[in-house]
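Listed next as structure tokens is one chain, alone, in the form predicted on its own.
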Amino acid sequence: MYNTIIIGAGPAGMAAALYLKRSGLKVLIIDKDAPGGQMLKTDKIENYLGFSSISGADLALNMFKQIKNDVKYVYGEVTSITKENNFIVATEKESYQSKNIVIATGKENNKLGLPGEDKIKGLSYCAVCDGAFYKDKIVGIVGAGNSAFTEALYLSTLAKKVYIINRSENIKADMIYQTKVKNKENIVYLKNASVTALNDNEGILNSVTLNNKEILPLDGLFLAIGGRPQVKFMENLKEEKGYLIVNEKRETNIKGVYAVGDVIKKDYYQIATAVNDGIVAALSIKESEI
């Protein structure tokens, strides 16, 4: 029996765990992936206070080290949450009871929605994970935000040429990343361009077709077009376009169920705002115990 079970070990979930444990409450984290969430897919983080530059993997490890000796961590995927006297959280192997739930499951990557996308080899959502496969090759990255530009910069250290494919003229990436991209000779920025078809040779990507009918030869294509939360393990949660709706305490419409980080509807999605969400939820739970 736990006071709080946290589902997800990204920055929001780990921040919640830290503050709940400091409040003397019994806490369990369940995650189906390694601790860190999307940070693990980020080469360099330069906008998190206290670190002028740190890899996402190192920041994730630092956070996990801070909580691992005080908070129980279980590897597994939550399959359902039901309510009796307490919440029953079921995974594929075990069930756990808790008074409160914190949902910190983040987002699943958006896809292009094109034929063959799930079968053709050569598509990736993580430059840090797969960039080494494209050393001295030609790759593209779809997107125009910080993720797309930072991944393009990382890939530029490995690939012969990197195309950034932006479907409009609007660039969402911070100016510091735009400047760095402009200064990279092997990064080519394509505006008002979108991928309309994936072309392959025996199941391996060799080019893409753009909206102007141009065939762009590519050895690999990386997608940085955001994501949407997927909370399939609990019913009756109020949401908008897949994002959970919470109040100022980060509590959902179900009493005792909180949601934090990328899974909730809010204006800004950053590591710092995710940490803030986790802290607010933890302090709200502590307050409810008084």
Ligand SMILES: Cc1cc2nc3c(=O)[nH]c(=O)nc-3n(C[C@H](O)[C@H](O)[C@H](O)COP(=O)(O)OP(=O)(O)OC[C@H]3O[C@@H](n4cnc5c(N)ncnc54)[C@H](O)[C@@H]3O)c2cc1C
Given for the second form:
Amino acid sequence: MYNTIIIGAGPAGMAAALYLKRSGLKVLIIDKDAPGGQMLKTDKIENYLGFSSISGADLALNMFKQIKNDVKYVYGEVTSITKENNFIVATEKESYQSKNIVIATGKENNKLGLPGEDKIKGLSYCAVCDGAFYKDKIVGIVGAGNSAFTEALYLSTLAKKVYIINRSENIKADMIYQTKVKNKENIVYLKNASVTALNDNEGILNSVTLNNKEILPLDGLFLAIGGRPQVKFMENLKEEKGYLIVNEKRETNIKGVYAVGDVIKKDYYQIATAVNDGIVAALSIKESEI
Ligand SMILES: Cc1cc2nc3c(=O)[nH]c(=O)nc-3n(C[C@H](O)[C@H](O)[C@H](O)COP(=O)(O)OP(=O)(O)OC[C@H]3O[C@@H](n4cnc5c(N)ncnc54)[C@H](O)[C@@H]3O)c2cc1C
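Form predicted on its own already given; the form predicted together with the named molecule follows:
Below is the entire complex, every chain and molecule, led by the chain shown above.
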């Protein structure tokens, strides 16, 4: 029996774990993957205070090292949370009980919704993870935010040519990334362009068709078109477009259930804001115990 079970070991979940443990509460943290969440998909992080430049993997490891000796960590995917006297959190293998829940499951990547997307090889959501497969090749990246531009910059160091495919004229990426992209000779920026079909040769992507019917030969296509939280494991949570609604204490509409980080509706989705959410939820839980 735990005071709090945290679902998700990204920065939000790990920050909550650190503060809960330090306030003397019994905590369990569960993740279906390696600890770190989206930080593991990030090459360099240059906007987390205290580290002028650090790889996502190193920051994730630093955070995990800080909690791993004091907080019980379980590897597994949470498939359901139900309430009897306490919350019962089930993974594929085990179930655990707690008084409080912190949902810190982040968000999942959006898809283009095109035929073959889940089957054709050559599509990726993570340049840092898969970029090395495209050394000296031609790749595209769909999107116009910071993720798309930073991933394009990363890919431009490996690939021969990188196309940024933006469906509109608006660029959401910060000016610093826009300037860097403009200065890269092997990045071609396409505006008002969207992918309408994925073309393959025996299951391997070889080109995409654009909305103007042009066939763009590509060896790989990266998607950086945002994402949506997937909280299928618990019913009746108040949400908007999949993002959980919380109050200033990070409480959801269900008593004892808190939500933090990218899974909640908020203005800014960053590591620092995720950490902040985790701390606020942990302190709110502690306050409710006093
Ligand atoms: C390519 C990229 C670059 C970025 N660069 C930066 C940057 O430079 N600076 C910055 O501040 N932010 C950056 N971000 C954003 C930042 O990484 C996120 O805002 C932050 O990681 C959100 O933290 P989180 O803990 O809420 O969720 P996440 O990091 O998404 O972690 C959620 C965790 O929950 C786990 N999980 C999900 N469902 C379940 C389940 N059912 N059972 C068990 N576990 C589950 C996942 O495996 C994951 O580990 C970047 C994001 C991306 C994708």
